[in-house]
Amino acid sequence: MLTNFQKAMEITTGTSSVRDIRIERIGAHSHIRGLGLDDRLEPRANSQGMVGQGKARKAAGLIVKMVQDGRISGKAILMAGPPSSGKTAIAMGMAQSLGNDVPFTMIAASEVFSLSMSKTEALTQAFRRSIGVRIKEETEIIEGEIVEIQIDRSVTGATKMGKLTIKTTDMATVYDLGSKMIDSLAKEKVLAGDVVTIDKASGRITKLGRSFSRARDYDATGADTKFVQTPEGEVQKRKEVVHTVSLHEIDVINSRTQGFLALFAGDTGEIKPELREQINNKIGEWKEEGKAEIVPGVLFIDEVHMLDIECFSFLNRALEDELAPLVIMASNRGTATIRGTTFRSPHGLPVDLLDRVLIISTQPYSIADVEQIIQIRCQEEDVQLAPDALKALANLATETTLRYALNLISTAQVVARKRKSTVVETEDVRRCYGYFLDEKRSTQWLKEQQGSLVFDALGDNDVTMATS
C-alpha cells in the first residue's frame, strides 16, 4: 500500500547525522497502471486502476494496437462525455500502455495562449514533442568485470595515473588510466568484483552490477545489490546504441547557442520554418540509410473546445503533414460556441475538424463502479474507510460529481485523525461535507445571496445558466 510520505530514516556516522527524506507524491491519476485489457483487448471489470467505461476502453485500446503497428498518420481521436466520466483517465492509460518509448505529450488548449510565443507556433512545439527519432549508432565499448584498480599519485597530488585490470570469461586486459578517467570511477564507486560497461568515445561508466563470483566476499549486502554474469567473448566490442529523442528537442538543439541548455532553461522561442525543414530532410536522409526511424507518438490536447478558429484551422493542415503524431483531444462540452466565432456546434469543434475525427463517448459511472475507484482512492491515498463511510461517499458522488467525492477521502482523514482514531467513519465525511459546499449548494447560495455580493450583476436565470 503506497503512502503519502514515507517516513526520514536516519542514519548516524560518525561525525555528522544524515537524514534521508523521500516524498511519494500522490496525482488524481497516480493510481492508472494502463487501460485494463486482456490480451484480446476486452476490458477487465477492475484492473490497472481503470473501473468501467468498457467501450470506451476497448476503443482506446484499438487505437493503442494501431500506435504501436505505426498505422496513424492523419489519424485524430475525440472523447466526449461528461465531466468526471474518465476522460482524462483513459488517455493516462494510453499513455501507460505505450510505454517510455512511444512519445506522448498532454497539454491543456488553453496553455496555448499563456506562452510567449504565437498560437501555431506552441501547437507546432506540441506536435513536434510527440514524434520521437530512435537514432542508431555503433560505438566500442569496454565491458568486462574489474579486476583491480591500480592509481599512482606524484607527491603534491595534482596529477593521477593509474591502471585498470579487466576480465570477461575468455581474457583479461590492463588499461592505462587518465586523470579524468580516475575520477569518472571514484564518482560512480567502482570496486574490484564489479561488472561495468565503458563507452570509449565517452568515457561514460554504467555499473551493471557485482560479478556473482564476488557473491562471498560480504556476509551482509545491501537489498539493492544486483548481481551478475561476468561477460563472455573479448574484452572491447563494438555495440550498436539506439537513443530516442523527440524533433521538437532536435529542433532547440540546433536552434540555440546553447543548445540542449535550453530544453531544461525553458527558453525554447519560435523556431524557424527553414531550420525544421533542413532538420526533416536530414532525418529523411538517416531513414533511407538506415541510421534512424520515426517513431509516431501520441498528442493529447485537454479541454480542446478553449481552441479558437484559428488553432482549429491549423490542426486541419497539421493532420495532413506527413510527419504527424496521433492527435487524441477530450472536450466535456455539448452544442457550444467555437471560440473565435459567433457559430455553435457539436462539442464546441468545427464541422470540419468533426468530420476527421474518430468519437469515443464516454457515460456516467454506475454507484457500484464509484464504489470501486473510491476503493482504489483510498489504496492510493493509504486511507482506511469504513464500509458505511464508502456508501456515503458513493451516494455524495451521485448526487453531486464524482470529484467532489474524491476530494473529500483526504479531508475527511484529517478529521479522523483530529478524533485520534485510523478509520474514517460517517460523521467524518458528514462534517467535511458540512465544511465544503458542492457547485449546486454553492449555486442555491448564491442565489441566496444574490444582491449582497460585490458586482453580483446575473440574475436568477443568468446563475442557471452559467452553472449548467
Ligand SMILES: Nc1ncnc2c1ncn2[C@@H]1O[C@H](COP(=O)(O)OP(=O)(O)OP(=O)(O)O)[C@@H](O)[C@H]1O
Second form
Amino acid sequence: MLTNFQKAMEITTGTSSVRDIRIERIGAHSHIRGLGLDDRLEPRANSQGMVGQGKARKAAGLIVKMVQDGRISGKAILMAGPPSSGKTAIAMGMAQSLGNDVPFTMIAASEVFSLSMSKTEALTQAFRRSIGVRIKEETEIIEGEIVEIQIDRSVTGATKMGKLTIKTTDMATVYDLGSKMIDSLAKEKVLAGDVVTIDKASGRITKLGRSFSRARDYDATGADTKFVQTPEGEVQKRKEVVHTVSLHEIDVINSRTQGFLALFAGDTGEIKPELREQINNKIGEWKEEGKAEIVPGVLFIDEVHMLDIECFSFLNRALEDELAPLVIMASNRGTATIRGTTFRSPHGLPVDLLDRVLIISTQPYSIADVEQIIQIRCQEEDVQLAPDALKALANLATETTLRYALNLISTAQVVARKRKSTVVETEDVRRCYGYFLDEKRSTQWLKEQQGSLVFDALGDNDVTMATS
Ligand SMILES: Nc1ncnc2c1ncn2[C@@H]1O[C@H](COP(=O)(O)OP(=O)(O)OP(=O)(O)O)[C@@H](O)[C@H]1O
Ligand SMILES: [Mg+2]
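The structure above corresponds to the form predicted on its own; please give the structure of the form predicted in complex with the ligand next.
Entire complex below, previous chain first.
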C-alpha cells in the first residue's frame, strides 16, 4: 500500500499539446473573433465580427482585463437579456480575447443532467476544467546543429537503427537512434544543417531553423526558411519549460481507472474526492516552491435557468472555494420558476445566488445594427445578398428575432440557387419566410390548432424576456 504522501508524489501533469486541436467550421458564432474593443476598452462600432451592444461589450472587456490580471476568481457574472440579443456571442468574444493560456470552458446547463455522473460531479469537473495550472519544469534537452543523420536499414526493412551527429560551436556528440526517433526525424523533415532541440524525455523534436553556415546551400532552402546561429556551449543542457494544464486534466491523468486516454474519449467518469484533495495539496506545495502558478479561468454556463435548486446551492458554495474560476452565466428568462421548486424568481435564479452576481444586460438591437450583423454573416457564409433583400431580412429580424433572420440567409441561398441565381433577392427571402415559421407565427398556429397536438397545454408559466 502506498501512503497518501507517496501517491501524491506521483502526480503527473502530462503535456498540454492535446489542447491545440481546433477545427474551423461555420457555426452560429464563427464570425466572432473578439470583443471588438480598442486599447481603452471602448467598443468599436463594427470590429472583430461584433456590432452594437456597446455597454455589454465594454463590461465584458473589463471582466476579461481583470481575469488576465489574475484579479478575479470566485466571482460570478450573469448576462441577462432577450433571446438572440448576443449573450452567447459576447461570451464567445470573451473566450477569444482571453488568449490560449487562460482556460475557458463552456457548458450548457442541461449538459449537467445528461451525463452519466451526478450533477455535482459534472459541475465540479466543469469548475476544474476552468482552472489552469502553469507548471515550470526543468527538462533535459539536446540542442544543436545537425551534422549528419546516418540510418542503417535491416535487410527486411523492419528494424531501423542509426546515428545522429549534432554539434554546437564548442563540441559535437554522436547519439544512437532508435526507430521511433528515426520516424520523428523523417516526419519533421530534419536535414543536416538544421538547428533543432530534442526533448530527451518525450523525444519531441522542434526545428529552430537552418544554420547560417549552410546559407549557401540554395537547393535545400525554401523562400520562407529562417536562418539561426549554431548554438553555443554543451549539446545537452537543462532548460526550463512552462506549460499550462487544467486541474481537471491533472485529475483525469492521475485517476487510476481512467488514465490519459480518457481525456480523448471524454469518458472520465466520477473522480474520487480524495484524489482531488491530494492534487490540490500537491499543487499548493508546488505553488509555494515556485514551481507552479494558478491561472483562474472562466466557466461559462449557458441557459443557466435550466439548472435546478441543488445545482444552484452547489454553485453558491463552490464560488467560495479557494480554487474557483470566474463563472459567467447567461439567461433569457424573465421571472421564471426555479427548477426543482415551486418558487418564481428573476431570471429563474434563486435570490441568494442573484445577490452574488454582477449582472450585464443585453438590449434588443437597432435596425442599423441588425443590418450590419446580417452583412457579416453573409460574408461568413459566402452569400451574396441584394440590397433590397438585406432590408427585407433586417425588417424581418426586428419583427421576429435576429436569429430567425440569420437562419434564413442560408435557406434563401438554396432557394436562389434553385432558380440559378448567385445573388439572393427579396423574393427568395419572402419564400423562405413562407416555408419556415418563426416563433410568433408558430405560437399563433398552435393556438389555432389547439388540442390537436400531443401534450398540448397552453399557458406554461415560464416566459422569456421580451424581444422589444
Ligand atoms: N453584437 C453582435 N455582433 C455580431 N453578431 C451577433 C451579435 N449579437 C448576436 N450576434 C449573432 O446573432 C446570433 C444570435 O445571438 P446569440 O446566440 O448570442 O443570442 P443569445 O443572446 O445567446 O440568445 P439566447 O438567449 O436565445 O441563447 C448569433 O449567431 C450571434 O453570433
Ligand atoms: Mg445563447
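Positions refer to the first chain, counted from 1. We call the rigid core the largest set of C-alpha positions that still match within 1.5 Å between the two forms. Not measured: the values here are computed from a predicted model.
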(message) Taking 2 Å as the cut-off, check whether the CA of Lys200 shifts that much or more between these two forms after a rigid core fit.
(response) yes
